[in-house]
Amino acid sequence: MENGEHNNQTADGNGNGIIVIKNLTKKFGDNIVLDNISLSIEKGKTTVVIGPSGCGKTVLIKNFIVLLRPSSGEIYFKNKRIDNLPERELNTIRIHYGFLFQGGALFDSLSVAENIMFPIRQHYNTTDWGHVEDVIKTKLAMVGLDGFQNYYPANLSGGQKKRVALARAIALNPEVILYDEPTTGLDPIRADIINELVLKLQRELGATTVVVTHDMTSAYKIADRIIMLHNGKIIADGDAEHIRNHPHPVVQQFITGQVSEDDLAVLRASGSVAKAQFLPRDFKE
């Protein structure tokens, strides 16, 4: 489906999506990263955003939470426009979101428990530390890491860091969880653990989930809906079966991982060896 074909999810200020964007354009200088996109994210569902590196996937979800502000257009959360709010008011909106950053973004100097406690301390004045410890224990149990409270990030594997970061992302019981490349850098088994956790949290918390990824195995497993970005626009929008059979050649090239003929021609082009180069003998004493 092309941008705008999802008629039952057409973006408007009073739409039924928990997140609605209208005519969103984001520029960095003269570079247009997102080009007049309208989109509605359905409450309680998992939406996966795919596309080549640099196509604006992360920029899009950062606009959802107004970590970046649009160059033009509007962003709504639960029918309330938020892109024009000052930072102080945005803080009261952001407690409804959890964000899993691509690298996890744990604080190396804080223990696992202190990392998870961080958003709680930021947003709540509490002296009931026994309750906070129970919350930390519960969140770690949800990601299979109860007992790791006193570990530090340096002592964790890459997959464990992602899971601790996810426990922190859900510390405030968010209505929306945003995942930025959650399986990047993980082997297939650890990546599938993350996939299972995405499904588990969507199911058990009833959270609305948006996942940015280029991992098609992950996308097909977790998505209720897949959106593909290309050149700043949505070029495909539908369920996994729709994406698998999409007629657009750019979609097929991406999901099958094939290099374009033009790129192949460049890579295969023969050329002369540069006259100026180092040879093995140049490094011998």
Second form
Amino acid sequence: MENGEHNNQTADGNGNGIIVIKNLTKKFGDNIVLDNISLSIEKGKTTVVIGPSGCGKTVLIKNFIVLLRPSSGEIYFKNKRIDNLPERELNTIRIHYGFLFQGGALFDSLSVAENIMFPIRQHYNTTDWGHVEDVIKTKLAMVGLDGFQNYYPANLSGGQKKRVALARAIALNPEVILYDEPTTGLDPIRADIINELVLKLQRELGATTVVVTHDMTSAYKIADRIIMLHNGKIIADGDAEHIRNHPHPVVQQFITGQVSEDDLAVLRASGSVAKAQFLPRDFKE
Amino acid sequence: MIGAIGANTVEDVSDIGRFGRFAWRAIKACGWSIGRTATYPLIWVQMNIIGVRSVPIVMITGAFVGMILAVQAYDQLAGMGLEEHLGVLINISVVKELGPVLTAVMLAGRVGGALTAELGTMNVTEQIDAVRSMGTDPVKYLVAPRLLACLFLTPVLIIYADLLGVLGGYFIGVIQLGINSQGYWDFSAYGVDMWDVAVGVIKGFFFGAAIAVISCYKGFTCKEGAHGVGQACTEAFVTSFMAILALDFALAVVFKAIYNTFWPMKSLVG
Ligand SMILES: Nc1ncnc2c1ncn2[C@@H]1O[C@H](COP(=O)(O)OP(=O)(O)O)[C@@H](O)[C@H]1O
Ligand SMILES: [Mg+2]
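The form predicted on its own done, now the form predicted together with its partner chain:
After this comes the whole thing, all chains and molecules, with the earlier chain placed first.
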């Protein structure tokens, strides 16, 4: 807020956000990853969090469902404070969420169908296996992978794993879907398939969507709102247009993919690469 | 320097606290799991992985222990003309100490290492977070079945090791070295009673639980990367090994006290 980013921020809790974060700080030892962040995620919208690798995007969305506990600050889901709940009560909150992990985090020892069945079996005492099979089929069809029920994660490509993981994340028709770098490591075509999927799921499930990414193409395509993290703070917050025209030099460097003058200076100062090469043992000048 | 040691100690103490909480959660989860038949298939799977595949290695260990004891002890006993006492010496060592402890050490290496590697890999690939994100307690889903499988099967594997140890001793003592078979077994039956066998088997419950809880804990707290998983496996084995020895000592003291309370005469006669 020091940068005049007031859009949509409801640190004072005006209650229309489905997820509300107040003064969240997260430290690991002396490493302050998130520094007094306040944020409100609007229901039904797609919010994209951008920022360079290691800036704390994953830590931020793991705090949303209290997979990590804040060092200080408060987290609300539907106006209920959740950061101080015991794990057992959190489990009843978490079934309203779908979380797509960066690497998919599919269970290696379970088949695709069993992976998607996992949350269903954990939370419903169903014996109607025909119905469960139908649900699995529908979810896999949504991500374009019907027919892969009996595959194991080891036999899937990176993009397929992410799509199966997505099918698992939406198995219980969550109200909120959190995506951790859904397009990272995919080729542009497969990345765009994921973008379309994110949009489609948002349309069909009406889910509130939060996407963490450093892929600007993806961000522009899916976002209603873009938030940029830098040094543990939110330095930009607004729609795609607002971000494109943002005056902050760090934002401009990031969205245009340009290295800063400081980093360039370091590169220049490090001297010639050729000089640093090793010479053969028998080299004589 | 002193500050560094101090910081390290604080770290270790809080680590013990975390381990204690983890162990307590694991034990509660086991109780929960036993009450729910839906979790039995998970336990069954782990029993196959942990128990069945350990049988050959445990039996080979047992057999060698019996044979080695026979070879080592024979000359000394024969020198005093007491070679028929070989049976009692071998059998009591095997069922009370060497069978349980060596079986446990084998399992700490074979099963503990595999548990830590599996759970550690699940941890660094966010699979444990995935379990939590879907509203399931990973201690109930991942730790309880493994702990129960170790708890039930370590005593069974110890019985296998005992049997093979006794047979190994018999093979060397009676068949190879020609001790009178009748005398060998008579002395064994006189010197080894059910209590001794029971002590060894009961130790198995404690050893199994310790191996499982330590290995799962190391997996759950493992640091990122292949290096982290490897380090966690090493630590799991070393810690399990120390725990087995410490428990063995503590249980020896406890069992001795129990024995002396209930059968005070026997130790005078025997
Ligand atoms: N469990 C953890 N323990 C210690 N440090 C962590 C942990 N998780 C993340 N960090 C640190 O937090 C910072 C942000 O990590 P992360 O949120 O994964 O970044 P990214 O924006 O790439 O997702 C990094 O410096 C990382 O080292
Ligand atoms: Mg990340």
